[in-house]
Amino acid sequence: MRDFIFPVRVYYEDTDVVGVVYHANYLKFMERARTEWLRALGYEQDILIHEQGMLLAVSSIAVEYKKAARFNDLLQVAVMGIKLGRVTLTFEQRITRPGDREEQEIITTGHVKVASLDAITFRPKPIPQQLRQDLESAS
C-alpha cells in the first residue's frame, strides 16, 4: 500500500503550557488519518455502522514519542503497513514534520491495531467481504 498522507495543523488547543503538543493529542491526529484513509477508500464509518451493522474500534495501541510537535507545525500524518486479518486491522502510523530538501523529521511512530465489531453486541465480527477485498486491494 503507498503511504496515506493526512495533514495536520497544530492548534494551540492541541499543545500544553509551553507550547508542545500533549501526548494524547498525537493519537487523535493518528485517528484523524485512519478515518481520512478509510474516507478515501469510498467508506464512512457511520454508514458502515448502519448497513454493516459494523463499527471499528481501537484494541491496541502502542506509541513511540521521538521529537516534541509545537504550536503553528504543519505535521503530516501517515497511515502504511496494513495487515489485514479476520476481523482485525493493524496499522503503522508515523507522523513527520517536513524538513528541507524533502527530509522528514520523525515526530512519533505508532503500531495501531484496530478490530471489526458488531454494533450492537461490541462482539467481534468478521470484516465485510467487500470491504475486506478493498483493503486487499488497498495494499
Contents of the next structure:
4 protein chains.
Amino acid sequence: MRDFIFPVRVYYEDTDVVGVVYHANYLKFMERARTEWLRALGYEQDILIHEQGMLLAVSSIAVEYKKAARFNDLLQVAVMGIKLGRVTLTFEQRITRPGDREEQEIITTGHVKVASLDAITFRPKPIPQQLRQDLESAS
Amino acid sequence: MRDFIFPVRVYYEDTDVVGVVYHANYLKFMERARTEWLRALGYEQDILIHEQGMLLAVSSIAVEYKKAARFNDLLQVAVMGIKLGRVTLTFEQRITRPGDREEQEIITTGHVKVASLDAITFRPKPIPQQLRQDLESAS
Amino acid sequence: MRDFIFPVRVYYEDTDVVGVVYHANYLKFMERARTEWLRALGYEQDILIHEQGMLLAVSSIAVEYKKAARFNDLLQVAVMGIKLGRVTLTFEQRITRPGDREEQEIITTGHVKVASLDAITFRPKPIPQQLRQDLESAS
Amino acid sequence: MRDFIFPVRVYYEDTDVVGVVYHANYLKFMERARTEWLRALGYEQDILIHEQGMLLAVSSIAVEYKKAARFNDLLQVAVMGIKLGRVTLTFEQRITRPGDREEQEIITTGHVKVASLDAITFRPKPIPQQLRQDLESAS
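Any chance you could show the form predicted in complex with another copy of the chain after that form predicted on its own?
In what comes next, the whole complex appears, and the chain from above leads the way.
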C-alpha cells in the first residue's frame, strides 16, 4: 500500500514540562491517523458501531521514541502497512517531521495491533466481509 | 459545610511546555475532588447511572487562574460550598499549594455548575430525593 | 472582525464514558483555534517566546456547555471577537456543529481571557507594539 | 525486588465513549507509578533535573491490553522489576483490578524503557553514581 499521511499540529495540550510531546500523546496521534485512514476507505467508526455492532480496540502497542517533537511542530503521521488477521488488524505507523533539506526526521515508530470486538459484549468478532475486502484492496 | 480537601499530585502528564499545569487540566483536578466528595457521602457515580438512571454533567464553569502550579507540586483541591437547585448543583472550588510558612497559595478558583441528567435521554432530571437530602445535610 | 473558524474532529481521545466530549477537552479545542487564528495573522507562539520573550497564558475562562458533542463529530471552533487590554486579550469563542438543515447547533460558548507574560519571570508584560497593531487591525 | 504498588482511581477524564479507559491513558498510570516508586526511594524528579541536570525520558514502550478497566475502578499499578543499563532503566509494570474473590484481574502489562538524558542537551547521560546504587539496592 502507499503510505497514508495525516498531518498533526503539536499544541500546548500535547507538550510537557520537558518541552516536548508527552510520550502517551503520540498514541493519540497514531489513532487519529488510523481513524482518518479508515475514513478515507469509506468507514466511519461510529457507523461501524451502530450498524455493524463492531468496534476496534487496541490490543497491543510497541512504540520506539527516537526524537522529540516540540510545541508547534507540524508532524506527519503515517499508516504504512497493515496486516489482516481473522479478528485483528496490525498497523505499522511512523511519525515524522519535515527537516531542513527535504528529508524527514523520524520521531516515533509504532506497531499497533487492533482487535475487532462485538460492541456489546466486547468479545472478539470476525471482521465483517465487506470491510475485510476493502482493507485487503487497500493493503 | 466544612471544606472537603482532596490531594492531587502534578505529574508530567499534567504539565505543558511552559513548565506549568496546562489550563484545561485544572478542570480534571476539580472533577476528581467532586467525585471524591460524592464518594465520601456514600455515592458512587457508576451506581447512580446504573441504578438511578442519572448522571451528572458539567453545564457551566468559571475559572480564575491566579498562580501556576508546577511539576511535582502536591496540590489540595477543595470543594468549599454547594448550592442545590431542582436539577443543578453549583460548587465553589479552590486549588491551593502549601506555602513555605503554613499559609496556602491560591492557584485556581472555580465556580462549577453541574446538571442532573437522565442517563439515557440526557434531559434534565430532578435530583433524586435521598441524594438531595444527603447533599442538603452535607452543605 | 469576521469570525475565524477552525475545524476540529472529535476522536476517541476526546470522549468519555458518557459518550460525549469530556468537558475539559473543549478548552483544548478553543486553544487550538486561538493558536490558528494567531498563526493566520502571522504569529507563531514558539517564535513569540524565543524572539520576543513573551508567552500567552490563560488567566480566566467562562464556558457554557449547551449541547454535547459526540465521537466523530466535525466541529467548528470559532474566534468571534477579541478585546485588547494593555497586557490582556479577551476572546469570545463558540463551538458549533453543522445541523441537518444548514443551521449550526451551538455546542459550547466561551469567554477566555489571556495574559501576555514575560517568558522567564511569568510577570505581566505589555503586548509588543507590532503585535498590538496587528491584533487591532484584525479585531 | 518486592512489587511496588500505586493505586489509581479511574475518573471520567480517563475513559472514552466505548466505556473503558482510553488506551493511551494507561501509559499515564504507569508513569505515575514509576514516579512514586522513585519518590519512595527518595528521588524527586524536579530535583534530579535542577540539581543533577538529568531527566528521565521514555525511549520505548510495549504494552499488552488484556482486559478493559472501567469508570470508577480502583486499579493497582505495579512496578515489578527493573533492569539497569549504563544510561537506561527498563521497568516491568502491571495494572490489575481487585477481583471478586481476592484474585487480581490483569488489565495491562507494560515493558517500559527509560533513558537518562542531560536536561539541557537531551543527550544520553550516565545514571549518577548515587542514584545507580540506590536503584541497585532497590532492584
